[in-house]
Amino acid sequence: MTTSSAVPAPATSAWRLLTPPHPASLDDADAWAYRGIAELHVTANKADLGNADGSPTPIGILVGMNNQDYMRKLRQIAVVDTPAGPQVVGTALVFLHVHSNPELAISFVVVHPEHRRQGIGAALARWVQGSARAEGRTTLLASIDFGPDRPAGETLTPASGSGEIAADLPGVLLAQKLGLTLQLVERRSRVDLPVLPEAVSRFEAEARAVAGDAYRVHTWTAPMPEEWIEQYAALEQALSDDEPRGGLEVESDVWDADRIRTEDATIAAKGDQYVVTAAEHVATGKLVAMTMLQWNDLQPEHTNQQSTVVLKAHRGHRLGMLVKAVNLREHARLRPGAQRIYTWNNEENPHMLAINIALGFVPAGGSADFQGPL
């Protein structure tokens, strides 16, 4: 679910819900729906978040729907019929874990700013509930994005006390009507590029001085080197196991070598690229820390930070800063035209937040996770 802008809704227009067709490629006539979903996200994100950097691409939607091995995806759209054909004015997406969380459904709902307050969001939410129940799910998690402006009025805070969200956002009101309660707030942060090379070099040098000769750094671009796939999967599993969840009732997801290969194939199919820096513990030959930056040339202005993790047994050696600083340097070399990088952190993860703040990241909105029984 997303926030709403202050754009007033026009007179009620006739809309209908339907399951979007799944085309074989974007060249098919049926690809209008995935293109429409992408356009809807661009419009809604500009209105709600201030920019469209986080919007999915049509090819990303298509490839994501093709990849159902570890996370099944159900979609529904609201359309308004126009002389040029159906226009997508709302969309709902349900994620269903395949190998974990058998009771959980995760939902996202987006409505076009000019078509809000017409019942579209409520209808899509009812579809989410019905679809989740039909899949045997008993718990619903709804994620609501919000922009960088501080709330002017009443706010909601999870029980942990970390983070807040405006209480009057339409997505928040809808989540509460569904019986969901706020459990976790995640911060979206942005750093404008370039980060000064001398600053990156200083952070790297300071981190290397603490890490010493006990650790060796490796950097690579896609595809994932076969020699590191098993260990990379173990790092993703550690992140899934250790990441703070606030009050969310969510199990660790399952990561293995096959999933890394599947994710790598999905990344390539979307046209994405990435750079990874990992730290190897020299004495054992094991990877104990890693970070990834990922981008798509269809969106040339920004890059997204993906996973960053340091195994518990190797924390305290500045490995988080080391791999992030090296990866920033390599990203600058590989993608000199990028203007900004985004990263997400749970508000309950002060250590990683501190590293990002030191590197120049500033708050740029976030998301709030609401959860409750179906």
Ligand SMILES: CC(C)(COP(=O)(O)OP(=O)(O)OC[C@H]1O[C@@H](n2cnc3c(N)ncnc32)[C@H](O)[C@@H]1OP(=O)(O)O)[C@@H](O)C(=O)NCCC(=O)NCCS
Second form
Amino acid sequence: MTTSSAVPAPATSAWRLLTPPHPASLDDADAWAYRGIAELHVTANKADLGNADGSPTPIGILVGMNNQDYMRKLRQIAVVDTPAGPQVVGTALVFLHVHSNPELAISFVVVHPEHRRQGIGAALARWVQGSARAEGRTTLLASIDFGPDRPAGETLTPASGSGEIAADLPGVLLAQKLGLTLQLVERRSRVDLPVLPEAVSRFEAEARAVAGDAYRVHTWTAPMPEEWIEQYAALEQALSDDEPRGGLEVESDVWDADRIRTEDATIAAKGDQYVVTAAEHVATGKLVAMTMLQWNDLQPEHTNQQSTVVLKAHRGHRLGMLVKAVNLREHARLRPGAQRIYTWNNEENPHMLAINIALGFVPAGGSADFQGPL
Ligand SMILES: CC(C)(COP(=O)(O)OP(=O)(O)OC[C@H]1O[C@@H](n2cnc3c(N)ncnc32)[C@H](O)[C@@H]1OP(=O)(O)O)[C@@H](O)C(=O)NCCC(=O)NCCS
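Counterpart to the form predicted alone, namely the form predicted in complex with the named molecule:
Then the entire complex follows, led off by the chain already shown.
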């Protein structure tokens, strides 16, 4: 008898670890590994989080591996051999900052739901530790995503007291086995579209009334206008410097104009698109606030909120709400078919959370950052 399932039963699967080949293009025969990693994320996210929206695309993985100037990436996969060829059943990714955080390694490990509890996660975690140590890194940060359902049993809360994660999630158990402790919980929020245009207009009008004539709003799509690149980089730098990080031992990263240009090239290579709204302080000609929404038409249903920042000296003028409301309006015009937007907020960032809640964002799971010595 033959079976129609492409996934061998766990008891019979013999897996092995390997470094995925890096193809020049997704048309190459070697692209099976990146395609397999993307497929694995879709399967695991559906099982663990209830939807696959946060999954990387094969082109996103390829372009990410081609661009290592600011963040180096090391990868390992677990495969089982099937009559159709190797199937990716586990993946590990290590991020290494190039211009900051020389001691830090950031890791993501995922195992196919039908191949768990066979030691694949532990083997990938050992590879993570070994490769991070070989790179001279001394501290490991592991992120664990969780879904929207409230945990039924025991939960863990970071020392700062904000946010929680179910204590019995497999990822939590593995992180603890590696000697890592919970330091920060980030909330994922979702707003279903459309946000009523009247509501967006009201938020915009209220924010404009407070901000007054001192600020002028600019909205653009890719490419980043040359006149704003330096200032946009300064805003990203301010965000990196200010972001609350709970108990994480992580330094801010380095943002300069070259990095913005590199990011822009990466976004274009992935086929991503974005819309930015920024606020200029009229008296000085400086950008003092910005927000970005980014999407890919390969994933037509959802859009991701990227950075939002208001410089400290300009807070309290409703600029966060202003740039977000204008950007939402512009996004609705550019991408009328999108059904939802996701955003990530640190549980320790009440001002940003308050703006998102006012705009209609609701909790949709999150991620927990564990850290410990290597
Ligand atoms: C976490 C994950 C990678 C584990 O993969 P796996 O292949 O099942 O892991 P292993 O079989 O190698 O188990 C490794 C250890 O994790 C812990 N663990 C994982 N799942 C567990 C479960 N369901 N019950 C109890 N312990 C579990 C145990 O400590 C286990 O070691 P032990 O078997 O010696 O007790 C997998 O469940 C997954 O992909 N989860 C979603 C992504 C995620 O949370 N990643 C974060 C990793 S830090």
